[in-house]
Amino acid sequence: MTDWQPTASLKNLRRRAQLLADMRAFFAAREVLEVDTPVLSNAGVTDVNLTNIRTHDGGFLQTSPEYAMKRLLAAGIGDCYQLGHVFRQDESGARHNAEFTLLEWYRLGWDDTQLMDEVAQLCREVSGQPELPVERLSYREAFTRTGLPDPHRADLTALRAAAHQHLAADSHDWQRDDCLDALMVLVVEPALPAEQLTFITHYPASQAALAQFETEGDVTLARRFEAYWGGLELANGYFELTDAEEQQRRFVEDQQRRNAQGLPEAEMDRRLLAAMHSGLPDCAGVALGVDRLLMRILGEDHIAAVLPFDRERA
């Protein structure tokens, strides 16, 4: 019986320890405060794409420290980061583990453009690749570069046809975001250059999550970005929404989508909304998957190769 042994090699685990130390040094040099918020919370998330792991007493293992960190920001903590474990139900596979390590940080007075610069700086420094190429593409450019329709202006019929053509999918009853998400994951992401960091920016408004909106002509876009190293998604960032009323409206929309899809109900986090009502400062924030970044640094194809013990051996 050998399943007591770590899933990662000892060499990889030592590199992992160095990566965590390097991340802390990166923020210490910039005077960004490390915070430590609860992993177990009284509130979960409403996002239809995320599922909390529930505890027997009705608590939630957090999918991200975002809500708690924003409460600290509203209380006046200033620039801060957190490096720790988070949990997501039903996530498993070569790139997913139900428990994983997330680096999340917030910069006051910054926008998403400035934060992308810092994400690139961090990746270059901790990977030991100071010349790592970086490219920025809008969501529209990323789609049209691979021969897909304009994701903001194409009608639903065209998007369903693209999904059928490129994915051989029975997409006749898919909704707009179903088409966009599938095309992004299965067509756009694999086509991204392998040896560079790519930022995808200006997502559709329907995928804003907790980001601010921006108008470009007659199209409303989200001030959101995702960072990819090759086809591997590393980070998701926002020019953060600070309007409590708009945040509550989005929570209600999430609840309606959950009901329509037959997903478990999820209550709004009233403490987050109260903090936003008190005044969340203008800021940009990003969450970066540490395990995935280490996969890319080491050239590993499976997340188990960078974890002490994956879900099967935990």
Second form
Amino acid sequence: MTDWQPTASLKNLRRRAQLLADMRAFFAAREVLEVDTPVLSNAGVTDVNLTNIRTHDGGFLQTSPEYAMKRLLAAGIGDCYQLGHVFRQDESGARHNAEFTLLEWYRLGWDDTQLMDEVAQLCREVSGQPELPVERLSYREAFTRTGLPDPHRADLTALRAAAHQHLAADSHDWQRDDCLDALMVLVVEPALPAEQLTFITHYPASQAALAQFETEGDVTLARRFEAYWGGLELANGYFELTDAEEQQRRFVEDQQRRNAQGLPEAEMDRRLLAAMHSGLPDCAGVALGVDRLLMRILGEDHIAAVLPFDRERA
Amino acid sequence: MASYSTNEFRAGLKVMLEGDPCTIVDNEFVKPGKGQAFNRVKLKNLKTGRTWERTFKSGESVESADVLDIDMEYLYEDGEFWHFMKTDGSFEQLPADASAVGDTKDWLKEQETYVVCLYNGDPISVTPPNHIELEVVETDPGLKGDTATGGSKPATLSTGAVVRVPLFLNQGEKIRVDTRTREYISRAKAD
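Previous: the form predicted on its own; requested now: the form predicted together with the partner chain:
Zooming out: every chain and molecule, the one shown earlier first.
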């Protein structure tokens, strides 16, 4: 029999519709403008750990609306959000679907701490759990609390040993961020308290992505945060980098890492750089996985249970 | 030797790990939104039967294992080896040692068909059918008419296995047993 039926129950799909409506109402009440940027673009990402799905005419399906939204911010659009589909090649599993729904928003003149408060408000409001507890934890605390080495100060040998010990990984040739990522997703995340939102803050500089740096003594940290509900990663946010020169430097660094790892070359988005040269206002931004939030609201363990049709049945 | 990349991992795939052939039992893809992807993999060591968990960076690869499951009929034991014969008409015989036979020796019955796992052509494990019919060779005398009280007693079967059976069963009767749980299912149907 051809599997034409939805992977989600109709009950879950009705809850999904309610969630999307509630998110729009949340932003309407705060006078944040909905924008609707293209999912098909002429540029992709340089990020070593993300792969755009390409189209035959040379286009890139977007992995997030970040670059387009930042161009709108540079053009003066003001506070804005986008609720739409994004695409990431080769991501498939209980918590991953190559096409998924992302809610991304930007707040002008805010920093990451203010935006974390709003992420918590949104999650509490749209989940119907106004009392959902919230905790903030630095990346370092998250590691040491779980009995892992200090992620900023431990040397590579110690991190490889921790990955080997906790994950039975053949980690002898892993790089620093490989070890940190593995320990984060497979040791720290599963140990996060189940029924609360946990914000993890102050990431290592090597994992800044598009966040600003900050120094703490002799350690450089990133003003980046992640939101978890239980052990499920929901959102990733930044006190946004606005310096075009620094942005270009990070793009070049990505390209060099791609080269070193034998990954396909990726051109940098010149229109984003031009917009940042023209002037990106100070802002904080965050992207939240809508399907995953719905999984938590409904208590589902597999993303297919909240999607009309998962990638296999689409 | 062929190898498999993590994106080819799926349940049932046979790979080499630390020099031993293994079968993949479960493969979970995990990835932080910004960061490296990993595969958390459960594997069963086909030699020892032990389950291992391993973490791979997505994109890493492992060597494939030259492993084949075939049906074979059990023939006899010679004190050192248990001998099996292929059922494909070739009548080819292969000896399996104690580590390959393992706990399955409790369920070895002549002329019964078993799944034998061959690694580089040699048996490394033997799996019995889920249900097997065996004779009770030793047990306390049956309690007449007691078919409902639900009590049980130990019984030794023709293969040497000991299982719990209902009180009404007698020596010499044939019973059906679940080899996975070692539980009595029913009396065997009369031949």
